[in-house]
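We begin with a single chain expressed as structure tokens, specifically the form predicted on its own.
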Amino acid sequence: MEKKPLDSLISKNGLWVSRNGHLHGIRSCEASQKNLRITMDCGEVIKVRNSRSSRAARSLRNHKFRKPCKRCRVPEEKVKEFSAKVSKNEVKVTVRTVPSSQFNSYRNDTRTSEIPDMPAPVKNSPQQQAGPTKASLTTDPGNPVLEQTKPAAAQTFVPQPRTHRPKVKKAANHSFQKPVKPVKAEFTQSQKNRILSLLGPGEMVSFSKEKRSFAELESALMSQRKKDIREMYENSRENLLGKLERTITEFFVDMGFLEVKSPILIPFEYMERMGVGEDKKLSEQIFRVGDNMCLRPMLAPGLYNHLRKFDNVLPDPVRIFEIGPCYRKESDGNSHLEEFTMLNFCQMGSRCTKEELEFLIGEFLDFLGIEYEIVPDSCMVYGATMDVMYKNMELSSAVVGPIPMDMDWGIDKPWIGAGFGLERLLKAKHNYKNIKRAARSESYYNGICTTL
């Protein structure tokens, strides 16, 4: 029979067997992906690992204990109906595990599985493949492949020769033609995908109505995107997106944040403590790099690390940002991106109020000059966040902790934090039709296309 983990045996029986014996009531139970934190109704408080095998699953598997705890005073009926349930031997019920490999040949077998032979099409009869009836055959004689066609009654017939009269041309009358309309210029979708990366931001152009052609509406386009970025070089001569990320610097550095910087090349095992293992779906996303290691698809990781180790370091409350790339196998569209530069800024310890974050986030967004609207929603990692709103465009989430999952990184303080993608609040403060233009890119630069 297949053991189940602690949390599953915590769940059904509603009790716990400390180390001395002790039967004890379960007032909660948290789980992250490996430990759980257990409340006694005693109020005692542990922490240990879900596991199939240690002493505790053992104990509450066999229904072994010694005596109820006092303080717990759990139910005399209880205590007998967890003693009086029969042990694993006696269980007749056998439990058959499938390893995940036969599903995948399953499924792969239900994909890869031939069709069934449709019948054959019926091919058109004779009949159906001579075309025009009797009767039009009978009155077009003139017509040598429908004459092979005729049936034999209607080769008896014989037309009556026909006179021929001389045909007369008649003058042309010219003051009755109709005035000839200009063509009016018409556009492939190659085209039109070509003009639309020439636009400049705020730019707009109307294919059904331009009476240029192509090629000068190109030209036009060339030349002013030219002219744009010579005065980009006489100008600043500053990538937007760099210039971005030394204004947030300088900004939360005056707010009292320590900048950090992690690596780029993470261990999958840190993944899988935020809760994105191989079962998850979310995981298909993920760069993975060999058996081990993948490109960090986040920068939380890299900040749990750092809250833990400055805890006891810095002064109260821990105040730590990063700006970085992030790697995601996203789905094309206007707001996504396989690389992005991430912004991820937390606090921990005093004053990790809901109030507090979105003091944070309102005087970030206002020091950039960005609108913005706060609404509620979760996530699959953490949970209830909130989401903050560029018109249709979400421009970050913020968490309020704790979470189950911050013991899985040693952290048992309040802590707030929020992640911003810096594409995206370029993508906002310029008004870029498709992110791609504020992304890490050969073929624009600030917004302007460069392939001239």
Ligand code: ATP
Second form
Amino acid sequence: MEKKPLDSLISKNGLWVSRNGHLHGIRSCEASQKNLRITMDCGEVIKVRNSRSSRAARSLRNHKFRKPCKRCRVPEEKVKEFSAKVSKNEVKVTVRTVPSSQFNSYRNDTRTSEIPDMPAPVKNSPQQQAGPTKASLTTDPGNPVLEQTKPAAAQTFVPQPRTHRPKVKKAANHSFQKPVKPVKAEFTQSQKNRILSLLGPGEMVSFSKEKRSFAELESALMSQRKKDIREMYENSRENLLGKLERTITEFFVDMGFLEVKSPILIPFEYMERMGVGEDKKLSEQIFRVGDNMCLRPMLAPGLYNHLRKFDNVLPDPVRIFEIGPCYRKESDGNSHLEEFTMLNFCQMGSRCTKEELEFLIGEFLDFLGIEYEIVPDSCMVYGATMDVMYKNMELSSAVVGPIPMDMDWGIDKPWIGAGFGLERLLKAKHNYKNIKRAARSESYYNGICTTL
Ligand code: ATP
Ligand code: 9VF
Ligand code: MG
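Now that you have shown the form predicted on its own, what about the form predicted in complex with the ligand?
Below: every chain and molecule of the assembly, starting with the one above.
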């Protein structure tokens, strides 16, 4: 008789025997063409080949196991039934077929066929109770944080009674080949990343000293983060990035600067006029749109145009500012985003001195409560700059004009100006390790992980 493949053994038994001989209850099972993803009642998730002759298939076929997984709480009756090799003719777990592509979004899939047992999650809410606890990589581009596997509600499974813990004698079954020493569960890199993403902005964790299992720690942090977000909903309901933009707007309006909003989608020719043509390395950072347009990587072109138009309209000195999205292709770590928010304020005409610029920067950062120091630097577009630093992070580049390029924009008066990244201001203010916490994002809300 042909041996049955794993999926039919699973659907018949509703159980799984892990490499160390633990008998698990199966919460759900999904099958692609070749593989199975099995979620145990204890929350563990594994991926294995749907083979006929694997160790797992043999164990299930021969009903060999060492002891039931405590955390799965497999009902005693079911364990006995399995040991006695009697099986009612019924489907215990429905194996759901899913496209192969779904299997590839899980990082652990190549690494494990089985993972050492993990404790069940601490139950906090019905949602969590139903959900598996295994962490896996999301496919969310640009957001390499971890999120849970699909909520159990979206999966097919036969619920197991969990009201009591069956007492099963240790010696109930001796047929498993060789006992395996319990493995000390260490955090995998994926699990560490998941835990780090779940920490509150000020929180720390020492993985080497941590006594809790991944599932316990994850569950505790998730509860805390849910509480944080509910509190925000209760109390302020304001988005930190949005709020910072509003606060800064009020500050500069009060200082006598006119708020402007110029287009985000701009002609690439503007960038050529800024000295960042196709022949320049910097232009590789620009997101091109169609043949002639691009997403603005800076606010200066729009501000140049406004300064020129308002020169014969507004009194001297002309003071304007803009806050809005900018886009740059970046490859770099903790302080760079590809989509960020820039503030650029500038003044044209009289009093355009280094001292005035330093004064404005000082007033602004004192107002925000951010410490800084100013260091000289230079850049391709403007030449000499005064860079405003918070520790090792550049908050702003500030420039005292005029510069030769002004002519190409129809400007012929002195100017001063500074460009600040709002997400960097938030990163400094809230001590975020990574600027992603401050970004336009679906993974964090006000610095709090949203994958809960
Ligand atoms: P860096 O050298 O750190 O890449 P930059 O000198 O290229 O920055 P500027 O062109 O001077 O940046 O832009 C003004 C400000 O805009 C920066 O000081 C920073 O606060 C912010 N900024 C620039 N690029 C980014 C980015 N990719 N993500 C977040 N903020 C940015
Ligand atoms: C200062 C940095 C040339 C007078 C119209 C405005 C400035 C530095 C801004 C910014 C940038 N420049 N990230 O320009 O204030 O443009 O690269 Si104006
Ligand atoms: Mg700079």
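Just so it is clear, the model here is predicted, and its values are computed rather than measured. Positions refer to the first chain, counted from 1. Take the two forms, superpose them, and find the largest set of C-alpha atoms that agree within 1.5 Å; that set is the rigid core.
After superposition on the rigid core, the Cα atom of residue 24 is displaced by 2 Å or more between the two forms. A displacement of less than 2 angstroms separates the C-alpha positions of residue 428 between the two forms, with the rigid core held in common. Positional change of residue 80 between the two forms reaches 2 Å or more at the C-alpha, relative to the superposed core.
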